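Next up: just one chain, as structure tokens, the form predicted on its own.
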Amino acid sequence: MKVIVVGAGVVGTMHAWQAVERGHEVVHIEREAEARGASLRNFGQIWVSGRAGGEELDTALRARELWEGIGARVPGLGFRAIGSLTPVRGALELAVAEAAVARDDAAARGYELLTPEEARAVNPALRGAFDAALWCERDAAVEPRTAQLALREALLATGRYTFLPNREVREVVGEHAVRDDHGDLHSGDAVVLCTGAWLSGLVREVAGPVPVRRVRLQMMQTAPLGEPLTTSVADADSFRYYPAYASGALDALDAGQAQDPTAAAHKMQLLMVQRLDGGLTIGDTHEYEHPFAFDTVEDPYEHLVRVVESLLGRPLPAIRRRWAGVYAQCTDTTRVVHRQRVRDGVWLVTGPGGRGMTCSPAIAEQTANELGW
């Protein structure tokens, strides 16, 4: 087969990977010189811990398995099976962590409740005060700013992959073909549109209104920490955000312990992961209402610095970068991704939300299976 993939973010790149792995030829079209959207502006976390039970968790676990296998073949991904720790303070936060460990699928996630001493044995950088920490063994990390480049190098080496940057697809032509803004026609046996948060123009024309919204977030990265941060780190605000933690204990936390006003105003949680250069990627916020602000604001960054310093027990290194990103998220929370046949032989795959980096290998595998590649 010949497969046309539109969009070179992580979802599109993983669809190209699946097609090439199955012996097919791929033409990969990207409107920028390189992908510049949410696939680069994220934590690079393979985040199993907070996923909803059932299909979402199954998808994340399969993707975690695929990531590890691909990482062994493509060292440039920077795959690390580092796990994650979520320190908790006070009885209400501890009860949410205990409820998580009591889940039927806790073993599949690698959940374990650790004492502060046990947590520091896993991650000695956590010198701040906390009462316990939720450990998730299945969480991992890759390098988001270089992952697509490393995957593309491996794809190019197969001889069955062509990358066409700086070409915006303007039209779906009949079945199995698209035309770009250079006027060139690209035809094959299947077309997959992996357009990320680009939901207007071509997408609106071929798919109509889709159950997908855009979400904006703010993040930052520090200078090197000067010591290893051996796990990803979250704070208890992540309990309020991820569906795995829904429980009576979470209801009690919401009722009995108000979120910090800045965190509540910006719908925040702490997620933190160390990059290979030693710097820390730290975030994030969530903004859902259009039109999005065009500037970043300082209050969320100041809040995150306070939270991180309280967990590390030391000053944070200097902030070197701040940025905002936008990703596409299904509004139907029962679905991992929006996958729609828009014409015979033409599929739209978008809207994984914050699960894009985590779940993309398994999302692409499922597309390939459904299309009979």
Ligand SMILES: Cc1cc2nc3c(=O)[nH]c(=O)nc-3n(C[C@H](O)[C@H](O)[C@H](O)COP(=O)(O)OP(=O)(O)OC[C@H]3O[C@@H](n4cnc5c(N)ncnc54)[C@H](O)[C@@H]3O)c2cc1C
Contents of the next structure:
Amino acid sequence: MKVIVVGAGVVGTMHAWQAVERGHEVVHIEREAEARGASLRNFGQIWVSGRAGGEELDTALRARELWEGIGARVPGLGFRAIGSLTPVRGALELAVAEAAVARDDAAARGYELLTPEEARAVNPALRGAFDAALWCERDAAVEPRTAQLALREALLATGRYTFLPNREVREVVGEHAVRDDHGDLHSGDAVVLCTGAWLSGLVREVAGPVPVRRVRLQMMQTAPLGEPLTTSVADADSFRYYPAYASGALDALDAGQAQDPTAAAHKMQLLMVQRLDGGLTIGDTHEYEHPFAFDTVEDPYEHLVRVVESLLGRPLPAIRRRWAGVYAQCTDTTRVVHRQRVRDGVWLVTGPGGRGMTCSPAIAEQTANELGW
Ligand SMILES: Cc1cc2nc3c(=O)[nH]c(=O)nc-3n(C[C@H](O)[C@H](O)[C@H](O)COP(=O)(O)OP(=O)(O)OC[C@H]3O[C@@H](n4cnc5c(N)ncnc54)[C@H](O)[C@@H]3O)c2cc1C
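Please show me the structure of the same protein in the form predicted together with this ligand, now that we have looked at it in the form predicted on its own.
Complete assembly follows, chain above in first position.
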């Protein structure tokens, strides 16, 4: 069987991986010389902690298992089972963390509530003041800037994988075929369009308006910290964004403790992970209204620096890079992904939102199972 995959972000690459693993031949087409979308702009967090119970958590846990297995075979992914800590301050934030560890599925996530001393035993870099920390053992990380490249090298080594960069797919032709902007036709037994947040052009023509929206985020990366940050770190604002924390305690936090005005204005949380070079990837903001800003603004960065410095109890190294990224998210945010058969043999897979890096191996596995690969 021959599978045509369009889009070389993590969703497309994981579909290629699934097809090749199952013994099929893959032709992988990418508009740019390399993927340039959300998949390399993200934190690289394999984030189980805040997932909604049920299908979303099951998908994230399965995906984490798959990432670990792939990471063992492809060391260039930089897979690390580092877990995460969310330090909390004050009774209202503490109550949300307590509600999280009381969930039925807390053990599956590896949730535990730690004292500051216990948290510092896991992550000694957290020298700032806090009252407790929510530990999520299942969280992990990969290197987003190089993950696709490392996966591609492994795919090329199988001899069943062809990568065609600098080709934009412009048209779906009949069943099982696409034409690129060089005029070349690529036909196979199945076509999977993994075109990320590009919802106009090809996607609008073949699928019409899809129930997916675009979300823009601001990010930054620092110079090396000079010491290990042994876990990912989030702040209590993350409780406001992830469905796992929905509880009476969260309602009380929302009602009783206003978010910092900058954080509220830019719909922010702190997420932070150390890259293998020692620098910290730090974010993020959320922008939903179009047209998106074309530039990055400083206030959110200044807020994040303040939050990080208060948790680390030390100055942050210089910021070396700032960027923005856009992901596609199902408008019904309880849906893990938008998977649509747009023609016989042609599927569109998009909209995994802020969990696409985490869930992509399991999303691709499900596509492969559904399509009988
Ligand atoms: C700032 C930021 C931080 C995030 N952090 C995390 C995180 O830590 N953990 C997590 O789980 N998720 C995270 N996400 C979400 C995650 O990055 C995305 O859900 C995921 O990368 C989507 O992958 P994708 O392959 O669908 O899209 P993309 O990575 O955008 O890839 C789509 C590719 O398709 C190509 N393409 C489009 N149209 C065509 C065409 N017609 N022909 C050929 N090629 C085409 C594009 O050039 C692009 O390379 C984050 C997202 C952002 C923006």
